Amino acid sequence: MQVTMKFVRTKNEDPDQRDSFVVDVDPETSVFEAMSKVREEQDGSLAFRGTCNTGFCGDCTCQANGKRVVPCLVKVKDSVKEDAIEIKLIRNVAPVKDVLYDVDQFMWKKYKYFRPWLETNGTAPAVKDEDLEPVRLAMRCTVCGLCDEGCTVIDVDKEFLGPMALTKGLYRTTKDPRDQDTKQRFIEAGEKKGLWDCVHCWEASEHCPWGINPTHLIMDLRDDSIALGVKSGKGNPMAARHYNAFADSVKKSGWLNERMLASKTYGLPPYGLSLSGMMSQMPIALKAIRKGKASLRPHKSRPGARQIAKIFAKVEQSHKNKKA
């Protein structure tokens, strides 16, 4: 079949130039093979990355007719629309040329932040095969970048470390029973732009082509961090204040007191005093009161609050047992 391959090319002189090439390919051919056919036969200057052509390297990630894909895993017949496939960069990346982007800036620098190697003192405990199942899950990640591409936090903050690094870097090492620096890893991950900046929108899991479910793994990491008594990094006390204030509110009254949550998160004793943080929320608070979204009336306990408090007590005891 004949397919028109349309490339959105990134060049300094024309950042939105589109070049079209007609190729004759088998419908079962992968999109990546069709892209390679264009470069090999029609335009050797066309720039994109790809290594294995089997889905293991994650290098060739791009958009094909608006879908974020690993093109070597997608067939031409499943991607073509009106006899054409438009190829362009994924989102959230720094373009280099055509469909080539700066992978170091997008993912590898973030991955390295988590020290993706085991820390030992020369000895390591014996482990059972099943103990390494979580490690193997994280190792299935091919660093294709689709989870970071779909991340709603990276959309607004390119410095957020992102689901790929949290999964393949932090999850893999902290779940390995042979690592001897787990608590320090969580302290480092708890700094700004790290573990606690994820908004659990589940987009990362939706975009993962391997079903690794990175959003779920990030939630698992948070549970592990809390179990070790690490609620934030040393330079990010607001995350711990928010956690403590949220938990205290639900524990005491059975439901969330949003007014006090904001005050305590931004700095109210005994959660850590920050007058500037509290004052920064005053305009929002006044607007919420005027619009009926907030109230100055006392926050009452909801029915069943005592049973909810018992659940908190059980969880707190479980965390103490883990530490012991």
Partner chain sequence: MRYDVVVIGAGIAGLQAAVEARRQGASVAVITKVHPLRSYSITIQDGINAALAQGDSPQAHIADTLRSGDGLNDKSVVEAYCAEAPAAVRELYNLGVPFNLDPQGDVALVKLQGSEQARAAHVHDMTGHVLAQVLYEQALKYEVVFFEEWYVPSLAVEDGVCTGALAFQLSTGNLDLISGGAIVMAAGGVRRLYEPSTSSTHCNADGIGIAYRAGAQLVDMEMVQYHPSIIKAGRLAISELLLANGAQLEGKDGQAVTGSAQPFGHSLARAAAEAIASGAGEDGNLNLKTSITQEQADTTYYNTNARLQMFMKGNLAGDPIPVHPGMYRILGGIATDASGATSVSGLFAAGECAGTGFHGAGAMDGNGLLASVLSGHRAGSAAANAGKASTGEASPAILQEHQGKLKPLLERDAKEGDLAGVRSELTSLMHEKAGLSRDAAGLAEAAEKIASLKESYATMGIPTKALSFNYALQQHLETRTLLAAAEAIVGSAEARQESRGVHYRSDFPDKSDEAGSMRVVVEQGEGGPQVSSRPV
Given for the second form:
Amino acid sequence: MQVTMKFVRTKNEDPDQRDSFVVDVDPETSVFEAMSKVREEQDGSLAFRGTCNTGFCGDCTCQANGKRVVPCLVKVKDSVKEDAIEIKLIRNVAPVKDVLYDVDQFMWKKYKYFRPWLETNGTAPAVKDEDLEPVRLAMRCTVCGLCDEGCTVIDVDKEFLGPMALTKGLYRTTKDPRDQDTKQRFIEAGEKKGLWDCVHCWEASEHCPWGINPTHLIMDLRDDSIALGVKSGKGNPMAARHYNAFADSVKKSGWLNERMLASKTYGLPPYGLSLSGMMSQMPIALKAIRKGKASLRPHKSRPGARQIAKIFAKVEQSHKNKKA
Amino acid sequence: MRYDVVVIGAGIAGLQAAVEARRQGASVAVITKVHPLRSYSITIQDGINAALAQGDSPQAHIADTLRSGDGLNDKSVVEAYCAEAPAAVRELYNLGVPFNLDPQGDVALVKLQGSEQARAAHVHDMTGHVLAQVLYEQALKYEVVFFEEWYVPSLAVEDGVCTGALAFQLSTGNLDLISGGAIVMAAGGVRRLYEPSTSSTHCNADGIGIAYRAGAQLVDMEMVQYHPSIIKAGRLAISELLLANGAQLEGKDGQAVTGSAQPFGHSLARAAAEAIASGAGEDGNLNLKTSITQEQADTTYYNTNARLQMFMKGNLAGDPIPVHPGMYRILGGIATDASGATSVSGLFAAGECAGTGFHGAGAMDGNGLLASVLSGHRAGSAAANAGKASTGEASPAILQEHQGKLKPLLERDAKEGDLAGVRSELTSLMHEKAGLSRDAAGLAEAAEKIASLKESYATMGIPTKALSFNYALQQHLETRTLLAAAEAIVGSAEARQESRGVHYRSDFPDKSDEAGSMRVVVEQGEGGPQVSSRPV
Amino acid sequence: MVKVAFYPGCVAKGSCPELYTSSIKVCEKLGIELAELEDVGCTGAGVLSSEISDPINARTLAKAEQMGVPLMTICSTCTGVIALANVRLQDPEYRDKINREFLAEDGLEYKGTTEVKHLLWVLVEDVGLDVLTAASTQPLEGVKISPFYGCYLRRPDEAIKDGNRKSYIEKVTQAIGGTNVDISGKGKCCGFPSLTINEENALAMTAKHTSEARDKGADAMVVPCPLCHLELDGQQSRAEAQEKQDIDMPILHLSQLVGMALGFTPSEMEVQRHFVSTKNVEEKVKSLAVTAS
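One more: the block was the form predicted alone; return the form predicted together with the partner chain.
Zooming out: every chain and molecule, the one shown earlier first.
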């Protein structure tokens, strides 16, 4: 069939560039084949990546008719609308030329942050097959970038290390029973822009084409980090303070004491004194009191608070046992 | 820029070579036109053979490999690789490959076609994918220097010694010279020479073509292996694991299509092509049927099945999958000795582009990844020794010379589509005349056609003048390597006047003792390929 | 008449008392019988490790199970976290372990049968949109509402179960006569989970969503989650300061919006507790009330 392939050519300075091409393609073949055909037959200046043609390399990710896809796995007939396919960059990336973006900044640098190789001391511990299944899950990732592309945090903060790197860098190594450096990895991952900056919005899981469920893996990583007593990195104390304050509150009363949470996290009286905490949250707190949103009455425990405290005690004991 | 070792290509073989050379204390740079984790290696699904099972032995592995290779293997290489395989797989495990394990916690082994034993270690159906990742992790750990998205058009060879590689940075278009005490060529196969194939857009015979043009001998180039089951209108080859576990090919009326000879996959591909030619296919495809459960489709075959579901809404557990045969890999390549050294001093080769003689006339499933790992290991080690001992550096005059050649190429008048025309003629020509079935007349016609394509290519320019990501320029240079590999394949296939392994001559349908005692060697000559032979 | 085990969550009983009040009133009017669970703990809100929150949530689910009715929340985060725990607790082996280690000594056992629902889902699935329309004595004609789901009422699929639920807010606003204003970030994070950890990111998210709603002409945004409210309403002035722009976008709880259509006055819905003035919406509603009478 005849298809009009349109390319949104970003940062292309050639004044004579074309952005629309009619190609004759088999509707059963992939959108990537159609893109390649245009580049090979009609315009060798078109820039986009793409290598393996079978969905393993993840290099060709783009938007095709508004859908964010790995185009070598989408048939022309499934993408085409009114005989046309519009190809453009995915979101959250820095364009380089046409549909090609700075993938190093977008993903590879972040991946390398986690020292994504195993640290072993030469002795391989006994491992069961199922122990390695989480590692296989993370290694299934093709670095197509669709999780980072949909990430709510990267949307506002391009430096957030993001679900891809957390999956293929941190989860891959810390879940591997052969790795000997897990605790230090969590300390490094706990720095700003890392593990604790995720807002667990589940976008990554929704966007991953390979069922890897990165958001779930990130939550799992947090659980593992907490179990090792690492609630954030040294340069990122707020994450740990927030966790501790939250946990303390639920442990003590069965539910959240918001006043205590804010005070402990920000270092406000009676739990401490922090100028930055005062500056940022005090005006909000005062306004809340004025608006009747923050009750001045004492925080009451839930009826089942004692049972809930017991749950905490049991889990904390199991963490202690694990560490010992 | 000078490194003790310069590796070209970052698939499994290139990464393994780089890591090994670093371990031996060499400074190492890897030049790769795509990011390492985008290399073709990552698409390989089947396992890696090693005689690890109780009751298995390197001798048994050798026997199976020789049977598959149909008399053309380099026996000393086969013996060495099969003996080293168990340690290599254990090392990969210790480096972090999460191989599937058996209930005792040992590496689980599956039986692939061609093996008499369960011998392939695997990570579900993504073994190549994972091996490449773990080797890349190690390359990062050992601080290998990467030139990512740099393309090598030529080697620097001075007085018969390879001293470096010319390389374009794709993002800037700058041509540079990267010197090496030793060079390891590990730039993969020739898939773009054939259609249909399991083509990666980047398998353009770079390694073979560049080395050939630099004067290296090629060997066994007539040995082109096909895969029986590539999905309809796609490029994905259905996992060899499935074929080993009872998956069947059927014609449209349910007639079974089977292969009989070794190597099994290629033999099945030939049978499939014949069945399709005789009208058993539908739209040029047969049906692949499996007997696997949904649970297996979701675990062991997840990677294959997920791609099928995404691309064609097919499910391996239950649905017939339309498939056709296509070119898969080349078994010959740059002639090497057991260490990976080529006929050009200072140049080593590993992986698919290397003609080590391990596969002979037919590669057994599971031996491909093994060859990549071990040839990479050996070439990296030998190159580290050679490179550390060398003090040579490529002379800047070479860079000037190449820059000088490039300029007129870019200035020449050019038309969009000319290069694509050459390539599309070439791919159908190779499939029809130098594919599953060959004969003297067809090969002669192919040789003539390639010579004329070379002539028209020589006058073609590059329509795009931009420096940054000039794909037209890259395509131009890749067409040159494709043409080089094409003439080498056709010349070699003409010379082998018999049928053996994956090489089938309809005019010489039987094996010949005389031909079977020789390996075909080809070098670039003045007017075309110079074919000779050497004893097996 | 539908009966539910009502799990209001910490924030509705804390910083968003207007959510609690308005929800009670709306449910009463629509015949949703609320049996409030008292002896239950915080869901963990995605902050607590699931090792801790799963047993706490199993306890809550077991208490609802004893009553034989669905568990209803008025907070997306509560819904999402407890629904995900419920998904994990469908695994009999895991459920047995939690029962054995944590619930048994309390004389409790969770059998895995409780259904978790947000008020939004109850409105559409149990009350019904036609009933809602019929009950809207003061349809919000001409009021332009920008639905903001946030995360947990859109994802993950295993917790949401029915894909139709991802467009329920629009259906409700339509049923009560309002006009939807679509924004690109309606299913994204409001910023709240990052507020203490990376405040800059949190405020950037808030500014992004609220300013988009303003640019598209919305009179107000509606949220099904009090954490989104604390963020989009409570932190909006700081987001304005960080991003150096005026936004001034009123944020309504879902229950408040529905309540006004059902005939409650804005002050009965306690909109005066909000940080960002809801005056424009109040005026529109008042003028509708005048026309209606």
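Keep in mind that this is a model prediction, so the values were computed, not measured. Numbering follows the first chain given and starts at 1. Basically, rigid core = biggest C-alpha set you can superpose within 1.5 Å across the two forms.
- In this overlay on the rigid core, Gly122 has a C-alpha that sits 2 Å or more away from its partner position between these two forms.
- Taking the rigid core as reference, the CA displacement of Leu286 between these two forms comes to 2.6 Å.
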